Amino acid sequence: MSVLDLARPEIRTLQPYSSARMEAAGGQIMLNANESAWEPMGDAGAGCNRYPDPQPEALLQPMASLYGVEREQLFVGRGSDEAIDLLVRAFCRAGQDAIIIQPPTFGMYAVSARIQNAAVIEVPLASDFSLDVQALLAAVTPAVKLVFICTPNNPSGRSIPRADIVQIAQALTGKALLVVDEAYVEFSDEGSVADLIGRYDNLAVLRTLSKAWALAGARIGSLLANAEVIALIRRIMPPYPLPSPCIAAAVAELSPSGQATARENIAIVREQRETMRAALCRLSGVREVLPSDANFLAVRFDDAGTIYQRLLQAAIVVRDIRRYPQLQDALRITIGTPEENARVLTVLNETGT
């Protein structure tokens, strides 16, 4: 059985849109896309008067190398959100198919499914935010086409062991596509499972340059998967998903010097995460600081609402995650610069948490 048998049949046979840039290989005088022949003010040679390559080789090569996959196993789009949306549209028939999520978790899995009118089956994480593998597998029905797992989890910060992911991928073979969201994996000791893609054709991995690579504003995310899955996603991607300035920013960030700087900053975040965790645990009014492998800490307070407002009055914005199950008393605090983190602790001490 091919993993594509899980996809919508009408998508498998869809004639994809052929963009003007796809048909322009080797061209010098570009008169096929109704573009302006003149660069806009302030362009500085960026070529924004021309449509960009839908999947630019200059970006695919360093990203494939970074993630340890082949170019054919990589799709690059506008953040992980676009890959999530395309996966749901490719695999879930409206009103018939379903996805599985494990709340509390990233909200866009459910949003994308509901936009597609696909059902959302929830298998809550355990009280310690670990994944109940057997409960998840027991929830799988013939309607389930996608199973989303977030590791390290957002918003709790806990990672899922590699052995659990292997067990789930094996059990879902021929049944569903397992999508592992690794948006925060650079901050974790667990490491990526992208190396398992060649072993399990029903395994897909989401990665992003928004977090560890400092490109949240550029919106560069990727999907790593079996080449057949990537080819299917490229059938339904927008004609030009990546703006030229964003491509240039990503290429610069993935240069040797850019990677060196990013890894230095990752090390700072990991060190500061432990400093903040220890300091927060000593504060009165803090019930618990959840273990985290990400670039944030989920913190339980005696009065999270009051703490949120006091931080806001001090011009410090944290994430109120009290709407999430099991986190009704918690705030999520991103690890910032050492100076920003020290300011958070100063304000919390001043307010007498």
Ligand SMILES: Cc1ncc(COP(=O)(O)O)c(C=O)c1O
The other form holds:
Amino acid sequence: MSVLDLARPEIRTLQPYSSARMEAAGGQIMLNANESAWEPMGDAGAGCNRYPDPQPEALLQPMASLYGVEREQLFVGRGSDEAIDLLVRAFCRAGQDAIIIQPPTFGMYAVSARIQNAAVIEVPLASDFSLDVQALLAAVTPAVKLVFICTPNNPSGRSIPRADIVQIAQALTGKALLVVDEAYVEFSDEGSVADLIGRYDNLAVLRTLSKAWALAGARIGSLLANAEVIALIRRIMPPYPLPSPCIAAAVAELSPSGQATARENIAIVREQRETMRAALCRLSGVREVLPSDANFLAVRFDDAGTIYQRLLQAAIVVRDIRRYPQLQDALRITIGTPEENARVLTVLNETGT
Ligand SMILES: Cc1ncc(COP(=O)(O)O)c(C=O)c1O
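Would you mind giving the form predicted together with this ligand, to go alongside the form predicted on its own above?
The complete assembly is shown below, putting the previous chain first.
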């Protein structure tokens, strides 16, 4: 059985759109895409009058080497949000199929599924935010096509051990695609499971340049998976998913000096995360600071609503996560610069927390 047997039959047989840039590129006179022959104002050689390569080699090559996969095992799109959406559309038949998520977790898995009219089966995380592997496997029905696991999890911050992921990937073989969202993995000691893609054809990994790589505004995210899955996703991607200025920004960030700077900043975030955690734990109105492997802390307060407002009055915006199950008293605070973090602590101290 091929993992593609899990995908929607009509997507497998779909005749994909063939863009002009896919059919021919690199000529001296380009008259095949109805583009303007003139560069726009302020272009400075960026070539924005031309459609970009849908999956540019200049970006695929450094990203494949960063993630330790082959280029055929990599799809790059507009943030991992786009990869989530394309996976749901490729694998879930409207009104028939389902995904599994573990609340409290990142919201877009369920939103993408609902847009597609796929059912969302919830297997809540345990009270310590660990994953109940047996409960998850027990929830798998023939309708389940995708199982999303977020590690480190947003918004709790806790990682799912590699051994759990291996067990789930094995158990789901031939049944469902396991999608491991590693948006925050660069901040964790756990490491990626991307090296397991060659072993499990039903394992897919989401990565992003939005967090550790400082490119949230460029919208560059990736799907790493079996080459057949990637080829399927490329069949349904938009004709030109990646804007030229965003490709250039990502290529610069992944240069040796860009990577060196990013790694320095990751080290600062990891160090600041522990400094902030210790300082927050000492504040009297703080009930608990959840251990985090990511670039944020979920913090339980005696009165989270008032704290949220006080921070806002001081022009500090954090995320109110009280709507999430098990987190009805919590705010999620991203780790900023050391100065920004110190300011948060000052305001909380002034508030008499
Ligand atoms: C767990 C998780 N996955 C994916 C995303 C989306 O990332 P991107 O910017 O790559 O679309 C986020 C954004 O916050 C996230 O927290």
